[in-house]
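The form predicted alone is given below as one chain in structure tokens.
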Amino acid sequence: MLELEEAQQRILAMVKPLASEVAPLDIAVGRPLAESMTASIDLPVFDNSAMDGYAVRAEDVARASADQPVSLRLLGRVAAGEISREEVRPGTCVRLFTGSPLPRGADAVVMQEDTRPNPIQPDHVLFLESLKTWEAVRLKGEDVRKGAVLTGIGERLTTGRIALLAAAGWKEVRVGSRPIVGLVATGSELQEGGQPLGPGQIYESNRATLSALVFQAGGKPKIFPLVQDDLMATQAFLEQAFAECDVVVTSGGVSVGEFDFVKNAFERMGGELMFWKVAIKPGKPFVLGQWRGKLLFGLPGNPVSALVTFLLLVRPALLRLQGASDLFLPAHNGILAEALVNRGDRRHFMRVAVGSGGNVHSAGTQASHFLSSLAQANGLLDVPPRTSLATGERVSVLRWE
């Protein structure tokens, strides 16, 4: 039985990123970049005003105050998108708006609220406050210099990175291709939602859960029909899924029961089983297989076990397929609001809920079939074997939502 970290390393060592593709920037959020992006221009592109006001020479208003305002002759106005033909010389100013290019000769902008019209000279403006050189001026290149690296290979396109790339003039980006992930659920007791339940049947929920997680990880889920507990039927669906998908994820049928056919069916179609069983709870019966360069992830049938093994073992592989550099769940520090105990001999990834204040609560009953507690959870807490965590203890929670 493998330790979690060894299982993760062995999986990732087998993953080769898919070919990259070009995508429009405005719909590429969340996808990892396949190439580094550089700035072809300075940001800002030119010196410009940070607010509505007047371009001045700072020394002209160095002694200005409300009691002793300084009067400067108004040369004209420059709207955003226009260029001033005027040069600000001693004793003059130019009306600007937010984003207006700074006229030649000016080295500061006085905001409109610190001025008033000169009632005696209509072509003059009274300045009521002093200011420093370059105050309220956005200087050319102060944010980004031309040629600077904006984003690196493998970095995820967040909203902020998209904003930066768009401001630098990029319209398209090269990103990792989204893997098609086949989702196969096995079990004669399973029934599709919306259909009446027969004796001994339950509604199948794993494919919908895993589909959401695949989508969050950047993949394209492809849901296959339910598979009865039959060796030939299991093999047929696996062959179809591998023919149509980059990765296949099954749920159920990977334990040692008389009706667990996934491993046998996979080997019958020529697949190679790489390992089985990982030392975690829930989710010990986890299968990794390889068929013609494509991976099989065999997850347990219990809903919580399927979710935990996907998050810890499948999600990193899907991100690596896309060329991502950050593969594992983000951690969130918090304070335990109640004691938690793991009396077992395996690491227990308990479902917890992290509140807005950082308090960490158990999401409820930790049995692997309890969906009500799963619905309340937004993270996993890794509790070592035979360990008690006290109320008030500082912990690190793995967040998936």
Ligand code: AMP
Second form
Amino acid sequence: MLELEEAQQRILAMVKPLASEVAPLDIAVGRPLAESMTASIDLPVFDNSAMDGYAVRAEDVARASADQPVSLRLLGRVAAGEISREEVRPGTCVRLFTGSPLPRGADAVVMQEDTRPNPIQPDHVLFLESLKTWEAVRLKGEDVRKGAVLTGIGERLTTGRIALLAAAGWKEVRVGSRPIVGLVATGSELQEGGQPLGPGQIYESNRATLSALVFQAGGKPKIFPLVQDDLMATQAFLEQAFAECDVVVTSGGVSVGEFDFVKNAFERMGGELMFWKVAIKPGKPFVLGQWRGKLLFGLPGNPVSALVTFLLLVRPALLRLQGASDLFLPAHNGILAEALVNRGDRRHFMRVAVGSGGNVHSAGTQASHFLSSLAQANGLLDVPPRTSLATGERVSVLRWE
Ligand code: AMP
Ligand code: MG
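Having seen the form predicted alone, can you show the form predicted together with the ligand?
In what comes next, the whole complex appears, and the chain from above leads the way.
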């Protein structure tokens, strides 16, 4: 049986990123960037005011106070989007608003709250405070220098990066293409949601779960009809899925029972099985295969096992297909709020709930058919074989929600 990390490395070694594509910046959130982006302008673009107030020469108001205000002659005003024709000379000021370009000659902005109208001279303003040069001025290029690298290849387009690129004038970005991921559920006991259940039937739930996970990982899920436990039917659906998708993810039918047809059907269509079984719980009977360079991920049918193996083994591959550099689930530190035990001889990825304060609780019963605990969970805790973790221990939780 393969160790998890070895399985991950073997999977990633087989993944070649898809060709990149250009996407509008405003709908590309979360996607990995396929080229590094640079600034063709300075940010701020020009010196401008951080406040509603008055452009002055700091020297002119150096001795200003509430008791002894300094009066400066008002030359005019500059709205955001305008350019001042006036130069601020000794003894003068210009009315500005947030974002107004700083007029020539000025070296500071006094906020409106530190001024008042001059009751005697209507074309003068009284200044009640002194200030340092460049106070309340946003300096050209202090945020980003023209030519600076804004984002690197493989970085996710976060909302903050969207803000930065948009401010630098970018409308489009080159990003990794989204892989089409075929979702095939096998099992003669499975019924579509919304239909009445016959004897021995259960509702199929993996395609919806996996579809959500594929979305979160940037892929385009494509759901196929339910597949009976039958060799020919399984082969026919696999062939269709490989013809129409970049990646195929099946659930169920990869164990050792006589109704487990996925491996057999895949080999019959000319697919090559790369490995079977990974030393983790839940999710041992995981299959990797490849057909003409496209990957088959055969997940166990148990809904919890399917989710865990997707997160640990399929998600990194989908991200690499898109050219992402960060492939694994983010790990967050937390403190165990209760003891957890793994008596087994495989690593147990336990469903846990991490609170906002960092307390980590078991999300409930860990049996692999329990979905109520899955619904409470937002992370997985990797508990080594034959290990007890005590209350209060520091742990690192893999987060997916
Ligand atoms: P299998 O991996 O096919 O042996 O299935 C293991 C368990 O998961 C069985 O109890 C199945 O009924 C159940 N199961 C398999 N596929 C699904 C599915 N798509 N949705 C819900 N349960 C499933
Ligand atoms: Mg089955």
